[in-house]
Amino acid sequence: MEKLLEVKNLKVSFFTDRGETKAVKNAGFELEKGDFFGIVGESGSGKSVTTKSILKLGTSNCVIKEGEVLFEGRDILKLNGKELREVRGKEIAMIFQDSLSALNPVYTVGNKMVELIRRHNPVGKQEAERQALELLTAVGIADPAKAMRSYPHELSGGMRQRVMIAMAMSSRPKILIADEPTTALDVTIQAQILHLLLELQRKNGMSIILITHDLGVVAQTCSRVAVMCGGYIVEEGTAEEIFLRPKHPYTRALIASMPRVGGGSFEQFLERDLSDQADSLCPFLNRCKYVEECCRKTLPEYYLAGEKHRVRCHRREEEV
């Protein structure tokens, strides 16, 4: 398949009065055309920082220290402001987990959608309004004209998320980054949003990067999955490999910690304790029940457990 995006050796830090916090220590993955790629991990693992860095959307104290983000062969991190604006929102779009904060509260939905459509397309106001209505209809909003006249706070959480998706789709992006798109939504609405993303992907042939901590969401939607822990991608493979043949102890612990339907026991996920851990060691070191002396000395390299199934661990499957 055609390689669309390649992230290499990405390192991202935050600088505060307390010093440097290394949020992403060495992340890398590839995204192919038409791929539905999930990045999963607990809160603080570096998922959102990694994907926001693709579009250089970090805060003022966020610094991309090293790495490459190759989109169709061009390194996004080396683009100037004008070149970056041509990619951001048009070629690569993003929807955020908090739709109420992402939408401007003083403008109607229609106002912002028309503005966005005209920014990326040479069309007049009337044509932009027509396209906005079509987009809102396409994402399942029953009364798009009413939604156009509404302010964000007048819409439900599910409707706001649909508006965010419609806005992201307005430029027909090649890549859509969805950062926790179903957070704070009830189960029924969550299922509808996931179904909508799958339908849009099939219809438009775009690639999607889904960031989530919900393994159930990943299992329903993603073809390939990367598991992040402490700023590193510790395992990457197909959804089938990750869920049915997990290799890394962290991946196994995540899966084992999921509550079971109908009750039953599940493994409690231990609280992180990284206070005395060096940055150059496995991020799961202090919680791993398979830890050995080599784990306390060096960061493990990746080994291949399948054609594209890679695992960053000193131990091999047969040893676990």
Contents of the next structure:
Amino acid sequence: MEKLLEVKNLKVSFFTDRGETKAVKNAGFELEKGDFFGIVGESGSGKSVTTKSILKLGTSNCVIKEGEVLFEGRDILKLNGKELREVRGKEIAMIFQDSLSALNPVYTVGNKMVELIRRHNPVGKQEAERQALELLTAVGIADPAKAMRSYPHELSGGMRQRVMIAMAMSSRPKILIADEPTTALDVTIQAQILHLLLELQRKNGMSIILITHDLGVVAQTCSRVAVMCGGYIVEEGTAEEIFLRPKHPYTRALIASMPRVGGGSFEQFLERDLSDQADSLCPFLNRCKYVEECCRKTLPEYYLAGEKHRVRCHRREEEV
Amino acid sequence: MKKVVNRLIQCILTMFIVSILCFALTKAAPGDPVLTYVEPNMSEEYIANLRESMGLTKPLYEQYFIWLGKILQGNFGNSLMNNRPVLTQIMERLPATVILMGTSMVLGFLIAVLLGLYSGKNKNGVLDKITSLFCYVGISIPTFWFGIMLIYLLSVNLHLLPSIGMHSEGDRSFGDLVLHMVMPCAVLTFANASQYIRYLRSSTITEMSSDYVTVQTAYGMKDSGILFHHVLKNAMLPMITVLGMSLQSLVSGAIITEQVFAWPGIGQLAVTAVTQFDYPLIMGITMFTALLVVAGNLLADVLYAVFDPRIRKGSC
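Could you please show the structure of the form predicted in complex with its partner chain, as a counterpart to the form predicted on its own just displayed?
Let's see the whole complex now, leading with the same chain.
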């Protein structure tokens, strides 16, 4: 398979008055053409910052300290403003969790869609409008003409997320990054949106990076999964490997903490320990049941548990 | 539509309450309108007759309703000083104040849009720091001090600009008017801009951190495009309120600045009216100003609905 995106050794920090906060300590993964890649992890694990860094979307106090983001062989982090804008939206598009605040409240959907289409394609206003209607129909909006005339607050959450997807699709991107796209939606709408993403991915041969803290969502859609914890990718593999043969204690705990009907006791839920912890040690150290002496000394390296199943842990035995 | 009617009724009620307050306060103020006419050789009896003929012996509420009735017919009474109709005097002074205040409001607004947007976008940058410093100075220093300093520097020492009035003797040209306007206008613009910049800067900062800005960046929009096509319109919304509230100053004028520069506007008229205990004039100017405050707020509400679709169709 063709390598489309390669994130290598990414380190991202936030600088505030209280000093440096290392949000991403070391993240690296590869995305192949047609992948549906999931990044899971609890809040604050760095999954969202990682993906935002792919498009250099950090706020002014967010600094990418190290690493490379190779898109078709070019390092995005080294592009100048104009080249970067060419990649943003055209090659790699993004959708976000809160679709209400992601759309400008004072403009109609149509207004912004036409503007967006014309930014990346040299077409006239009428042609852009026609394309916008087509895109809105493609994402399953029943009355696209009415949606075009609507302001964001007049649409339902599901409709807005569909509009966001239509906007993202307007330039036929090669990669779509979806940052918790279904978190704000109820379960039925969530399923519809996920279904839509799968359909679009298959139809356009697009790759999708899906960020979520909902393992259920990952299980429904992703072909490959990376698990993030404390700024590190602690385990990465196919969906099957992650769900059926999880190796890292964090992944196991995460899966065990999924609420199930009629089962699961609350003892299994992950307790968060936010106490300070050395940067250069395993991010799960303070919460891990299997801590050994070596865990307190060095950061574990990846070991391969399958062909492409890598785990960042000192423990290698198959035991529970 | 129903909302507009409700709002209008509210405005009328507000004006009614303002009229009561205005009347009561003027009545409670020290000074006696009759004294304006009193001369040393007048007899007690004559003064009592005068008082009665002026309607001052009637009960207060009756006086109020007579006054209110006249106002509703557009009759604000005659000035005690020169016996000329109050409304005519206000209208005579209106152009001078509107020119001065209008120019400084527009200038202040334009400066504020440029600097406010820029410093909001480049928060804590060099220009932002300099702008902030000037804003604090502009808000802190009293206009009369700044005005007097300008007069001292530019008129007294350097003889560059005329220091008082609106026109030179016998000269009605536009150029002459502009020369007279430079200093008072500078003082007011500085004060206005300082205030507006603070509002625009903070609303720009808020808007810049909105998700739609990130989204547009992610869609490859230029920073300048985001600023002018997305942020500007949202950041301007709070300015509607600020401008609506300052509408009344267009007419009530900057009392102090007009006084310092002897600008023949309504502000100066108000000061004269107060020092002379000219009640009809005081009340006329007060009611006129109040009307504009209410109208300004109403206008701001309407404009909000025009520019913000969430309010137009929303429930608030």
